[in-house]
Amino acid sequence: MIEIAELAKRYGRRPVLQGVDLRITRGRITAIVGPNGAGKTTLIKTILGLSRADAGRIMLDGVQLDGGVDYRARIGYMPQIARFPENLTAAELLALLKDLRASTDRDRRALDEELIDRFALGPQLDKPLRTLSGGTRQKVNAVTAFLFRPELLVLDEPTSGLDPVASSVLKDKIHAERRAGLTVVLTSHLMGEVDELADDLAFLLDGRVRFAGALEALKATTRQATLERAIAKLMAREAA
């Protein structure tokens, strides 16, 4: 679905992405992992069109992204910390998003509001967003990501702030949508979560992809039973 070739990005004199090559396969969950400062956030922002690369290209279904914004209608995005208009209620926020998307929703498919019920958000919808707890705001964040039935879902630390029940609900939803054909890109510092969710993994270090492939292939290559130990082994090799 997404092919990234020779992607490069600098902030001032500091290189953040250095010739990134990566393929994200349709209908699979790809995790982008790495230590702080590896370039994960910049890579995600570049895919979303929130940051422009200095060099390289990103292809979406064979079409190169050239700065246009139409393709974003195909993407659902759940940032780690959502910035909502504090004066709106959750219901007003959802209504606003529906109004904004009404003219761009290509086939007017039914909205996906399943998580409202699964999270038992009903009693919270008429409360101002500024009064909601961090966990409840994260639930609203998840609802907005799935709302328009995207073809590509980008999740940045999706379970951050969620209690175990809500976290399980969200993971079940991700798995269900993946089985239905949704393509997912996620970042997480929780290797257990990545192990539970992802099919494929891209490991970034110093702005370069040091591994890209199936999770099980990484475990086999490093001869480790868990993803956390496999990543640790990979980092040790790169540092040697």
Contents of the next structure:
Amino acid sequence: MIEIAELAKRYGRRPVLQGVDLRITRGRITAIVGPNGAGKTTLIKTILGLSRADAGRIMLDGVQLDGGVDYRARIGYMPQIARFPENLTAAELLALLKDLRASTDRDRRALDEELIDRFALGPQLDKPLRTLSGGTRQKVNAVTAFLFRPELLVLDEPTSGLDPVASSVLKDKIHAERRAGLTVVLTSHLMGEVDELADDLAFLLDGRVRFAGALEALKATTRQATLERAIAKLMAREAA
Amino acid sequence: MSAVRAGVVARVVRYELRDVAKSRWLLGYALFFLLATDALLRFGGGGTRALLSITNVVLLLVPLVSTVFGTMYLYDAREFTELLLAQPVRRDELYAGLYLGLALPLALGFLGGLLVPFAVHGVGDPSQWRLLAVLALTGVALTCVFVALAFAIALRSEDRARGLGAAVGVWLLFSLLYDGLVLLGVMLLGDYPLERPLIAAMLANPIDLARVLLIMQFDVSALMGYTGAVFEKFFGNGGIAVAIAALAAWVAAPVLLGARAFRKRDF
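The structure above corresponds to the form predicted alone; please provide the structure of the form predicted in complex with the partner chain.
In what comes next, the whole complex appears, and the chain from above leads the way.
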């Protein structure tokens, strides 16, 4: 679904992405992992057009992204940090997003508000967002990502800040949507979570993809039973 | 560059208005003007003298509050901006929405605080209506200028403290230091004809521009001696139009600078 080629980005003098090549397959869940500062979030933001690449290209279904914005109607995004205007309520925030998308989604499909019920957010919807706890805001954040039944879901550290119950609800939702054909890109530093969710894995180190492929393939080539050990092996090999 | 869809801008403005309208800052700002104007009208002597005092408050406070509020708002809205940019929204549309969504309520808060006391107490002399109208418009223009400056500065600095510092620095320069520097120049170069440079210096500072526009309404320019006479002459010959155009340019330039920064910026 997405093809990324020779993507490069630097912030000032610091290179963040140094020629990233990556293919994200339709209908699968791809996890981008790597140490802090490896460029995971930058890569995601470049796909969304939040950051502009210095070089390289991104193709979505064979069409190169060129700064147009309409493709974003097909994407649901859950940023890492959930901070919203303090005096708006969650209901107002959702209404704003619906209003904004209404202008571009001509044939609007029914909204997916399942997570509101599953997270039991109903009573929180009319309170100002500033009064909600960090975890609750993160739940609102998750709702916004699924709301428009996107073809592609982009999740930046989706379970951070969520309690185990909410985290399980979110993972179940991701699995359910994956079965229904959704493509997912997510970043995570929790290997257990990646093991549980992902089909494919891209290991990013110093702005380059050091491994890309199926989870099973990684475990097989490193001859390790768990993902954590497989990644550790990979990093040790890189260091050697 | 693709066109800005007004509908999208209006939607962003509508929700931002709801957010800002409930802010305690804005309420405090409007209340301050309300109380200050009311107090000056009650105890400040005749209408014109009260208006002159209010003018000084407006020239100092409107730029300061617009600068600080504008900078803080943009830094606070950073994650929100990200979320909206991940929607099918163009950057220029979001920028226009963010700007209007803040400049509008600030201007309305100021107008409410200024005009309500006059509506209650009434204006003594009909000639003061004109003064009040000019004061109201100048205040709105200064709001637009300094929110735009705040945005242009905040978008160029990732660091919140530095951005806020720079914005307050700009306010300090325009509202306090500038006149000192101009005076120093006048003292050093007193032997030369300074009319034109002085008018240029005035046009280059939005607060000075607003101040001169206002003082010209008060018929006290004769008290300003030589420079007052220079301005009188300048404004007599279509200078008012030049001054208004200059103020409009002071709104447009930082708005466009900010838009450029917003387009290039990595979120």
